[in-house]
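Below sits a lone chain in structure tokens, taken as the form predicted on its own.
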Amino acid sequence: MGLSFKEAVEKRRTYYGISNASPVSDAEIQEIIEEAVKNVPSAFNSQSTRIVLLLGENHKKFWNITKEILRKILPTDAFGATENKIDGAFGAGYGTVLFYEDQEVVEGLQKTFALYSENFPVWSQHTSAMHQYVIWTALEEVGFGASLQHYNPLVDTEVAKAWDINPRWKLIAQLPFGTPTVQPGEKEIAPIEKRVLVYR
């Protein structure tokens, strides 16, 4: 039986440990892929997000790309310790899903609603946050970890070029996952009754 929507929420946390094992289908990560962006709400319905899926030696070659580009412009001595954590935690999963906003679905709204323009950009991101963690969570309920990076925008070019991605598609974020390897600590919880007001 899987989680509740309330332990899901609750259990997804940032896993660097991760193996290239899944619990699920391939078939099965597609479809919670394409049951976000079906349902995920964005500002006016502009539905601007853009998902990438990488599996298999597709994920492996993001990573190798990523590394490849931060070699390039890291100090030698500094390249070490980025090298060990791409390839012992992002690019040791089992996937990676890249997170896109078409700049030309908000620059089209920002001319049809010129009231709002300069509210489009922002409200993109937004939308991109949802399903960011919708997906996130979502892969959570299934049994993988993930965390949420963002080597954008050094390696938009490279990637936009080895995937033949549409030029007008913004990189926003990179969400490696697998199955967990290694438990997250525990979580430092700020007093909730400073972050949450009710008035009845």
Ligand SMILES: Cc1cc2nc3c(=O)[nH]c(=O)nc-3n(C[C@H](O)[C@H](O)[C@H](O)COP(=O)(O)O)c2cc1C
Given for the second form:
Amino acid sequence: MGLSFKEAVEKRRTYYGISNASPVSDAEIQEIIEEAVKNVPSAFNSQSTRIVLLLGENHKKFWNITKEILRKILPTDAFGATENKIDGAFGAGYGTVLFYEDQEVVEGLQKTFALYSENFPVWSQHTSAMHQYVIWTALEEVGFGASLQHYNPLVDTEVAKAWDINPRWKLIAQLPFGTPTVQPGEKEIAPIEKRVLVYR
Ligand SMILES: Cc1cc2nc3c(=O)[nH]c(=O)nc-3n(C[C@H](O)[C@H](O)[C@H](O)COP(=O)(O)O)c2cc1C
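What's the form predicted in complex with this ligand like, now that we've got the form predicted on its own?
Shown next: the complete complex, the earlier chain at its head.
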């Protein structure tokens, strides 16, 4: 597609309407993830981020697990809307990126650098967010649409069981993606001059 960085940043949006078609090969998707994990910065270069890329039946399985957990805890009338969202939006996509942070790494840093102990869990979240943003934008750049979801911690145990996830990995966010079928609406952007101050 060859979007510039600026264009990709401008174009990235939240897409709920997505299909299970892919504009690129699975190898390219994997490469996007691996490049992000190699190059996105982390506090003290801790490299605490872990990613699980779910494609095909694995992607569907994730959303089925999520749906069945929510079915058990939501009142019947509220569950209908959730079920529509999962089946019609997230589960209908091509894949899902699961973002984890390795707590063994975070706790190791807390022990080694006791002075910053309180900061490491916060920085781990920052690092995860940077990965989320880069991968979200890079998927947009090749023609996907994605949205950011947070069904953790509700789904953590069952997901860990299903994919034999290291128990020290903490699930932070989920990014379902696919080919856009519905374009996002216009976004309200708050006055920029109140949010960015420049002193020359
Ligand atoms: C930290 C963070 C958490 C978010 N959590 C969710 C979420 O749980 N579910 C969801 O549908 N969107 C979530 N979003 C998406 C935002 O609602 C969305 O990015 C925002 O409304 C701006 O729209 P845009 O993504 O189209 O630019 C999240 C975004 C961020 C940055």
